[in-house]
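We begin with a single chain expressed as structure tokens, specifically the form predicted on its own.
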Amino acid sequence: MDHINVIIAENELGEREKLKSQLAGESDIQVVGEARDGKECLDLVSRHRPDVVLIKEDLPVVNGLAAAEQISTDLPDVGVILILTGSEGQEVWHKMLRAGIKEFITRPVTADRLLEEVRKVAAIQAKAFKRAGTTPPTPTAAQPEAPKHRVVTITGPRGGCGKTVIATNLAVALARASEKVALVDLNLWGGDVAMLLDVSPKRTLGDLLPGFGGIDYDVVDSVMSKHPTGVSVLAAPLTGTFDGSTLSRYMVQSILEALREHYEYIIVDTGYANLESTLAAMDYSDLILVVVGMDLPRLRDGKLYLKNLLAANYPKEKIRVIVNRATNSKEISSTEVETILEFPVTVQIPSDDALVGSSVNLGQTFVSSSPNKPVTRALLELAEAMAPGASLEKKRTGRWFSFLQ
């Protein structure tokens, strides 16, 4: 395309002028329209068919999120970027997922970030749709063979569900089968991967952020630490001083793309479910492991979260549900869990607070220290579920997890 045509939908004049000035002077970007409310935005987008539209979430007349959803549905060749304040609640994020809107930026918006996002979305749209008005190409059938290099993101509807414990133990288990296992901690607000593995990294993910100008494998490799089991760890910043919103979709996917070329398994531990970095990792992953707790409030959260993922067009076959800290409760039986979630459960990991607590405090994974415990056996079942057709008995003896070949 000659120019990236952009429409700005922002009701506050000062903010609208700021966005315009940030885009001004770029030879490949042209602002072709401005809207002060959602209705005007819909009219302008319908007439001009821009490459990208920037929409404030809480526009008057027609809500910005509603306008974004209508554009995504009626004009899928137009790229939508939602502008958020950062103070939106979970309800807004759930609505975004249901509308299939995954591209957003949070105020304060820097010029570099805005330009990066606009160009990236325009490139994605140009690749997916031909501007001559043709329909998107029909998806090809999925290949039956599992990829040789697999990215697995571990997420959940709320914190405290045990994502990090599962991520670290799964990575260590996989290291028995492969020398090329990477574990990435995307939680900039206090990721615990390094602590759970008793690793003291000299450099972390935070060292990539201040001078980010492009990622290649050498750059990523320079900030990774080696665990004694062979797992390569990209740790989160230890100080907790980094704003999680600085970890953009482009940065996350650049990191994962660089790792995919050199590692057979990349396990990604995520932060909050509604962060752009979490969505970016899920978009790039071959598998998404959704971890939910056994009690009713967490199961209900899990049900809503899974519905939102499916509404956002994440393929069902890409999602695996992990019920953590499962117990033989009289109130909720193991057979009732799938009924509550309305989704098949891949594995239920039994509760063992004493073992897991000791494992966390000592910085030693339980798959290494207690290979015969029920919680470890459940991790083996999880690995088998990630590789249909693999033999669990073979993995219990000698080298574990000889799958995903």
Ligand SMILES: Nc1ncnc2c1ncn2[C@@H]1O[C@H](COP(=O)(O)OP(=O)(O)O)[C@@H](O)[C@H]1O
The other form holds:
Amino acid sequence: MDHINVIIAENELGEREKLKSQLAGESDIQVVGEARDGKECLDLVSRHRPDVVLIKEDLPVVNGLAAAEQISTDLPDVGVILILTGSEGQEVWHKMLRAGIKEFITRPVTADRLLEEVRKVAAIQAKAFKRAGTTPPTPTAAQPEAPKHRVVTITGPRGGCGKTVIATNLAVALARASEKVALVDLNLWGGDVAMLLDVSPKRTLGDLLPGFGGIDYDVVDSVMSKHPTGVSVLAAPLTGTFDGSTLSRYMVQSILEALREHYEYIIVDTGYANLESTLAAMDYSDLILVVVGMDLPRLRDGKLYLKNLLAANYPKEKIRVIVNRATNSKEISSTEVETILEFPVTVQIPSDDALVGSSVNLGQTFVSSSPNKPVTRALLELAEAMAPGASLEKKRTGRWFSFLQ
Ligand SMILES: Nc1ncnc2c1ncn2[C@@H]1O[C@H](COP(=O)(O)OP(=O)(O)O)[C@@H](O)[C@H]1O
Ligand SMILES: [Mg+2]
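Structure of the form predicted together with the ligand, given the form predicted on its own:
Time for the whole complex; same chain goes first.
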């Protein structure tokens, strides 16, 4: 059987040996080269054309990030995984994203995380380039093929357009198809995910921030609350309790990276569109849901916002447009919406003031309380697009079953 060929670029001997030994026992992986600096890395990679190269960010001679950028540009069939220390500044993130380097691991690197990442990147590359000599991951791999839309960020040009209503209902709908759904509320000020789900979080996102260093899953897990449907909620700080600092790109990506290891779907509710935290979540997402309202000023905002996303190089395939509070008025018909937005609309969610209003006030999602309403059907359609099976009544007999009856 063919192997996933890996090159390791790490200048510290101890770290290099550690990475090597973490990969050594795997029958589907073979380390074909080791580099001690960025230049050696470039030489080895162009000579061996590995499936995956692991590159430490701060390598000597040629900086690791610079080497990674060059490989991504010149040899796009080689999968690049950057190894970060966790103390990289913003500049590194920007460079990484601009160079299209999306895969990274922060130190200390655990064997599980390393293997998952190597196999994932090899699978992505194999699919994209159909390379000979690359095989899909072994069936025993923890994740033979990563599901497509795992991290989903909900954003929109304006507040009050229904992001949080959609995020909460979508998460609950996805919980029918998966037991591993996380919902993250990135609104540092006045996040209301917890309220809309009637959970009283003991700890929140605010507890993660003081002295934010390298973060791992256990730390994130310790501040999450469980909703009766099985959705794990990372709640925003309670209003008025937060001191006003911001969520950096690094924090957001670290949180999402940690969650990605343990959840099948991660739904991220965001605040203002232009916050660094919102942009960080969008960059890290497989899918960006853009929520726009139905009246003309909101549609015009929506059009401009979508245009800006494309100008900022967000790939069109990653973007889905949701029109919320859709009404088939005589001024704007639902078919005209796409023409105005100049973008395909994935789903239109009708307006239902009574149901949505009471669902918000009671802290109960309409997806669970009112299965047959048009708003619910629209949400289930959205969930189904992400997770086949989400629109079906849940049949599983797990411990959450009774809550869904
Ligand atoms: N489809 C809908 N029908 C009726 N009211 C809605 C609908 N979607 C949202 N709303 C109302 O709009 C308000 C704002 O929604 P919210 O999700 O908090 O917006 P955002 O998170 O984008 O600021 C909610 O309190 C809810 O009452
Ligand atoms: Mg909101």
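Because the structure is predicted, anything quoted here is derived from the model rather than measured. Residue numbers count along the first chain shown, from 1. Here, rigid core means the biggest group of C-alpha atoms that superpose within 1.5 Å across both forms.
With a cut-off of 2 Å and the rigid core superposed, residue 361 has a Cα displacement that falls short of the cut-off between these two forms.
After superposing the rigid core, the C-alpha of residue 110 moves by 2 Å or more between these two forms.
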